[in-house]
Protein chains: 2
Amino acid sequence: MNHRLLDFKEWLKQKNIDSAFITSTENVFYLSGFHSDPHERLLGVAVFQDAEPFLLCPSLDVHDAKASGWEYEIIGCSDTDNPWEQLEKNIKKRVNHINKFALEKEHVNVERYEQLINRFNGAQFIAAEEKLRQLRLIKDDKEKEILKKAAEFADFAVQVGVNEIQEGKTELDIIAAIEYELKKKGISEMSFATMVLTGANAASPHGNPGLTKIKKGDLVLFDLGVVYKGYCSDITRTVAYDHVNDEQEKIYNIVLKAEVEAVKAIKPGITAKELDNIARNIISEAGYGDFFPHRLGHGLGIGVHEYPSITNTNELIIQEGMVFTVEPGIYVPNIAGVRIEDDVFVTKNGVDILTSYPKELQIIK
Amino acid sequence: MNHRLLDFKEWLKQKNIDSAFITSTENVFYLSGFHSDPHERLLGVAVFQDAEPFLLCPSLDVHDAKASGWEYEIIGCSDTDNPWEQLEKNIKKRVNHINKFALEKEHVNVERYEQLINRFNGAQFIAAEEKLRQLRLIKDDKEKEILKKAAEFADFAVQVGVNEIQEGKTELDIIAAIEYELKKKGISEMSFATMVLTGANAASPHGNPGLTKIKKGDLVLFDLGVVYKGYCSDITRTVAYDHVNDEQEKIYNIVLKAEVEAVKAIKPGITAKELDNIARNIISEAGYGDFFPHRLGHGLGIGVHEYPSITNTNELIIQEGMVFTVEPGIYVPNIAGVRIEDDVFVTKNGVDILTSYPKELQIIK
């Protein structure tokens, strides 16, 4: 049995939970290796303290579920079966009585919850998310390899975008070119809506790309990532077009220093808070503290925002196997928006940087 | 007050529901005109039998919510506010006691449901989806105009795809080109993942596009749509590359006849079942009944699948203002996959076809 299922079963034992039924696409993938969006149909992994787990899925997915490597029972439900009846029957086959039942309270909707309440009458329902977030926090070597590859596609995408920069092109033109080249390489999903922001737009930490045309003297900010084998990457780079003024250059180099120093400090034992503060202090001491309004970074894996959260209040101790972004930024309205973001994997003694697109200020002619 | 809110309030009165809180992006947009994905933050429209409705949203969205035309109170919640406390307070300001509370049971998650249960202790919770689906079933002139424009972008997208057909290009190459050209026109969201399927892939009703290369003699199936001003289009066209064999041509013309005849029959008073049967009988009489495994069509609007469902069991009477797809198909493994799909708007006496890309068999040289 894989360590994920074993660790999850261990939690059920500790909490005296009789059964869990996990239904979000991300966590089903995490526990079973099967990645599928069943839309309105029911898909889930049932896990028990001792009994064997099972996967319940639409009949038409049984073949793919087997092919994904799931080694235990698969219950296929056709559109004329009642999947809740199947779920109840197969859970009750494994445990006599359910006193405590775990589910994802942020994912399961009221309609489904009412089904569970009716079928497991009197059970206490426990949220499973926090445990699953903790499990997903530490990545293994196989996950690292996939995340590295996802990061390489992100590097490639930035290069495509930089090559496209030209007077009169719009933000959307550049996004279209990036996604076109990625599609040709077989990448069919981005980890979030690709952002290319230019000029005043780049000076907003959450601008929306549109029909703004690139002009000489603009900073152009790329923030993007791909989904590769179910895992996400997330990179930001900012480049200048044609020329750069003194304040833009100054701001760029402060952000670069904050990013490089924070990355350098990463190793097991340091806290999230300390990392955030390294970058934040550099930016504050340079006089731009008010213009860095967000956390230093966020965890990355099957989800594009997962644990750990790298904030200046999080006392979490960084451990080997964590993967997160480091992305300080400075946004001064009408002057400059600069953010530099890498994805990192914490090693035994330090850090591997997964993204590798150059970070020194580039002036694109 | 717009007819949507008035009709919804009327339903609350009929059902004796004291308050409704509607939170899905689609239905918030439908009721308020405000289109926003608040991610994990709380966004919703509270509606009452008599009292004025209000919109609750993240503080940072208040400006956009006002700009979207919402005329009633807006409660903005910052990240340090408790939005549930705000919701409770503002609902209790309007109604003394909540006996019945309506919400979207397919949308609200257990975590949020528990908040509502705690704050409106003893209330009975009623599902609001079915009523909202019924309201959204009949489109007004403004919606028709937007849907027509969305359909025009879909026509354009098919034309781009057809122009790209060339030996050796992959399905993903063509999708990339389509989405590139749409992005350049300002379309940033497709209504579902664009499908371009070729050869054996097209002969599966739910194939996935990939790195399959187009060959002479293939049929190429395009199924795609765009989101324009919050509304969806959905078109399918099938073309032949270089040449076509007799069976492919025969199948094409049966599907075409089924599609054209079904569309011709649309007018207020006919049932969904009758429409499905017109197409299904043509296909069955030609000997391909077993190879048309899906319904004739589905409603279209803010969602890409909404009411009405055009099936051979749905006795629903078609009415003016309904918008739906007509999309018969025949899929014979290893021989041909053909589907032709239009979006239609039911008028007083017949039908307006929103999509207009040509339907006669095209052989692309």
Second form
Amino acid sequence: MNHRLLDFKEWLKQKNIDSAFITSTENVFYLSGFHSDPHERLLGVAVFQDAEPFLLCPSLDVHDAKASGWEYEIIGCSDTDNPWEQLEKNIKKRVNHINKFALEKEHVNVERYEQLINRFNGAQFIAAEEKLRQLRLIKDDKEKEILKKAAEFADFAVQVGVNEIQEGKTELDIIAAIEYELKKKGISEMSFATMVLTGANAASPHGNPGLTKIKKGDLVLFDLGVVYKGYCSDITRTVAYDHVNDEQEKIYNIVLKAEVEAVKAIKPGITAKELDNIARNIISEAGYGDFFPHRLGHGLGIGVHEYPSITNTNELIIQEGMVFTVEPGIYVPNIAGVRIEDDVFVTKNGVDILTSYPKELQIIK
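Counterpart to the form predicted together with a further copy of the same chain, namely the form predicted alone:
All you get below is the one chain by itself.
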């Protein structure tokens, strides 16, 4: 049995939880190695203190689930089966009576919750999210290797985008080129919708790319990531086309300093709050504090946004093996939008930066 399942089973024993049914795509993958989006169908891993676990999935996914390496029972449900009957039957076959039942309360909707209440009447439902976050928080060497490769694909994607910059091209033109080149390398999925924002659009932290055309003097912001072997990367770079004005260059250099100094400070023992404040203070002291409206970063792994959140209110102590982003930004409407983001892996004595695309201001001619 893999160590992830063993660690989760140990938590069930400690909390005297009879059964757990884990249903989010990310956590099913974490525990089972099977990655699938079941859409409206039911997918989940049932785990017990002592009995063997099972995977419940749509019948059309059974072959892929077996191929993923899951070595325990797989219960396939056709579109005319009632998957909740199958779940109830197979759980009760392993455990006589359910007093405590763990699930992902943030993921289970009301309809599914009612199914569980009706079938396991009288059970106390325990949230499993916090334990799963803690288990996923520290990445091992294999995960680091995968995340590093995902980051390399992100670096490549930014380079493709930069190479495509020319007057008259639209944001979507460049996105199409990036994703086409990635697909040629075997990347079928992005971590999130690829962002290429130019000119005034770059000053919107989560803008929507469209048919805006690149003009000389524009800043062009790339925010993208890929999914590689089930793990995500996330990089942001901002470049200039043809030339920059003095304020654009000033803003860029402030963001660069904030990002570099925050990354340099990363090591086990520092807190998330301290890291956020390092970058935030640099930006605030330069007079742009009101234009840095988001956290410094977020955890990264199977999910592109996962635990922890690197904010100036989070006292979490940074530990070896954590992976997260560092992404300060300044967004001044109609003047400039600049964000610089790296993916970092915390080592015993400091940090390894997984993304490596150059951060110094580039002016693309």
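This one's a predicted model, so the numbers in the text were calculated from it and none came from an experiment. Positions refer to the first chain, counted from 1. Note that the rigid core is defined as the largest set of C-alphas that superpose within 1.5 Å between two forms.
(Q) Please identify the hinge among H97, L135, D290, Y72, treating the change between these two forms as motion between two rigid parts. (A) Evaluating H97, L135, D290, Y72 against the hinge definition gives L135.
Q: Measure the rotation of the smaller rigid part relative to the larger between these two forms and give it in whole degrees.
A: The answer is a rotation of 11 degrees for the smaller part.
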